[in-house]
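Let's start with one chain on its own, the form predicted alone, as structure tokens.
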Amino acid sequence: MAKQEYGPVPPEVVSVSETLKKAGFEAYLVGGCVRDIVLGLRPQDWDFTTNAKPEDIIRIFPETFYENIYGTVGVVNKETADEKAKVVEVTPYRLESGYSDNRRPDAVVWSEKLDDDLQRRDFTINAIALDLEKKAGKQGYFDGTVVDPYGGIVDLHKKILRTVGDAHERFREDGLRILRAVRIGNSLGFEIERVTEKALAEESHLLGNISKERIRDEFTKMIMSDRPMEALKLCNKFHLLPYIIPELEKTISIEQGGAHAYDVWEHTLRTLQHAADQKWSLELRLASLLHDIGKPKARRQGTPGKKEWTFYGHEVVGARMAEKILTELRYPKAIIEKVTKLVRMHMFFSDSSVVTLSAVRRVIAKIGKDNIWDLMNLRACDRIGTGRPKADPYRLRKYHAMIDEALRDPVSVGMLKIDGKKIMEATGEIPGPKVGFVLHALLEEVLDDPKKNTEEYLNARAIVLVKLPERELRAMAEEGKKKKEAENEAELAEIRKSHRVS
């Protein structure tokens, strides 16, 4: 194939290629990074294949790690600021044979031929090798020659995903490739080729042999993509949900009525898609996916003879189910705890006219200050998922104003760099109302001049104030209380004004 310009490729990656070649070995970029370069995307990782053996790779690079049966050596670049290039994986050409567990080869043998390595790969678009050669005119771009024995370049241009060789064999070698086909095809917007699609559906049972950790990692990539809704629809089409989250199947065709235009399944997918559209976190996407997972169990008939349903307590049922689902998928404890809280609390903000400030404070106490805005974002996703075009502007602003109000530190004597105990230590005063009067008198001074809020100044001032007649001190304290209330009201008015609510 004729040489073409490819790139950009980070200098740390180029250095790996040059080092291997200077040592007398071949070096080809391979797999997803080549696919992404051809498509004009930024690769998420960098992989080389070579005729060097693991011991050769370890010998010629200053810092590496090697802890697998496939010969893959991680070449470490500590100095680079490019996170994607900190570790470049280098793997010998290899042949694999026997896949008795549908997960990993029974035998791995190093090879001297690039073609042997490419023939064992999953999809044609991942079986393209790229030899970087001399530098082209544009910085970071290189003249390169591709080796493409299975027509991957053509499939990239036609936007088709197909396996290398026999599809049934490829899926039987590693059942996880079934999920990878859905995930990669969907994320790129490619159509799965007909023969590959048929084999995928027929071999879906192989996912039962795959560890939950590997399924979790592929599923996480799926929902962190830009199109998780379509990905999960494909999973349902090919009967893959029972191997990921079987509880999701039970949400299909569960009618809701009321404000909902869709059944629970469609509503759930649209809720998740909105979280993806907003580029929100994994935890928020998982919560969006699982927020109504308890509805099938909680659903009860409303008015007899009508298609009316109630789902009382579905958030409680759903939180328990979410915890179980995420635990079975081996998600980290911190993710499980946060998602479970969000699912459990997602029904709180249902009607701003009856939600009180004290209730908002209790919710914040339960879910935590760090999670409260994620809860609000989940509510926004939930509303979008009903089929309404956007969240109610006034109601949403009202919620935000109430949370801002609940989160603020109110003006109080607690702001002072002194407390009653320190006043008594400095003045010798015994416990009693006079100590409180001193605190409020000091607060008035600090509100007038915040620079006075130092322990040194307040100690000295307290010694002076405590000597005043109690009547005079009480009057000063009352002025302090009035000023505190005025400051509080001014702050609250500013919060409400910023959210355009009353």
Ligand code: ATP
Given for the second form:
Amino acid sequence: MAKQEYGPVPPEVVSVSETLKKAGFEAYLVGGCVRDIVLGLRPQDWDFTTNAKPEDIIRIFPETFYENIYGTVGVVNKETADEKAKVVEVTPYRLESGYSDNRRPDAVVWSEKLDDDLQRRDFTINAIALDLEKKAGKQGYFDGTVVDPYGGIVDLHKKILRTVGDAHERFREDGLRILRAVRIGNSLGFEIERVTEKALAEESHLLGNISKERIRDEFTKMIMSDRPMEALKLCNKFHLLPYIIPELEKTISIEQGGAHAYDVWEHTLRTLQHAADQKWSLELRLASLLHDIGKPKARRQGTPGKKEWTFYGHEVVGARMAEKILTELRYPKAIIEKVTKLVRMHMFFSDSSVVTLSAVRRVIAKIGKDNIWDLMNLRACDRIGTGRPKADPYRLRKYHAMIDEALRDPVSVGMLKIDGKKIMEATGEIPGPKVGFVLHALLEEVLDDPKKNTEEYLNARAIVLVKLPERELRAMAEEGKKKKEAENEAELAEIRKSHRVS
Ligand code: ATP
Ligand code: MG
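For comparison with the form predicted alone, would you give the structure of this protein in the form predicted together with adenosine-5'-triphosphate (ATP)?
Following is the full complex, with the preceding chain placed first.
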């Protein structure tokens, strides 16, 4: 193909190509980065393919790392400020043979030919190689030539996603490609070509052979895209949900009645889409997706004969389900904990005119200072997902002011002007659960009245408290939980009223 200008490409990336060529090897940019450059998008990462072997690559670059079975060597650019150019991946031309388990090649063989490497790739638009020259054109652009044996460039222009070679065969080799087709096609706004789409629908069961980790990584990219609502609708259309989050399927057609125009599924997708429209974090998007996952199980008939339903405790059921779902997908513990908390707490605060400052402090104590704004954002998504407009700005400002104020007060035992050690010094108590109960009982008092957070007051109170029987003390320490439940009940009453269900 004719020479043309491509870019922008960071100079660090071009210099990786230069270094490989100076050492006598071929070097092509390949995969998502070429696809994105041609489309005028910013690539997520930079990948080269080359006839150099891993040991050659390691030898010719000053800093590299190599820790996988596919021959990919990470070339490190320490100096650069460009996050995406810090590590450039360089992989030898590869041939794959035999996929007896529908997910992994039986053998990975290095090859001398670029064509071998392009032919093993999933989609035509991902199988374009780009040879860059050192000669720079206009800012950040370089002369280059593409190698495009499967018509990827034409498909890019036509906005079509199609497999390289026989679609059935390619999905049978690696079932993950089914999810990739939906994810990549949807995030680019492309049509899936007819034959590819038919094969994909027929082979969806192959996703059952794929490891949860690989599914999680594609699924994460899917919900981090700009169009997660559409992506999940496609997953449903092609019956992929059972292999990702089977519980989501159960939300389809679960009517809610009352103020809800949508079933739980549609409401969930709209909630998630709002989180994406706001460019919010993975945790918030997962919480948006899972916040009502407990509703199908918690739904009860309200007024008999009418389309009225109650969902008491769905956030408690849902939090447990969210934890299980995310654990099965092998998300990191920190993500699971945060999302579970957000789901558990998403029903708090209904009306700023009835919420007290101490109630706000208790919510912060439970969700954690770092998560309180995410909880507010989740509530915004939830509201928009119901089809209602944004919250009244006055009420929202009032909430925010209350949170800001409550955040200045102590909301955890760590923020008390006393600790376990000081309690033991003041009371002569030995280490044990009792000290913890005293601390929590003190926190309860301070949550009600932050002015009590002084050394004098807390020391004096500790001396009184420690004399109480352990049972009584434990009850005091757990007082907060009861109050939270009572507040929870009051909240639910409000919600019932506003949804006109009893
Ligand atoms: P993104 O820009 O979202 O990262 P990508 O296409 O670059 O998308 P990667 O997972 O980074 O996706 O893969 C890089 C390239 O490796 C792909 O473009 C494709 O050529 C090839 N590839 C990745 N996964 C597969 C697969 N399962 N089967 C065949 N080829 C694959
Ligand atoms: Mg990529």
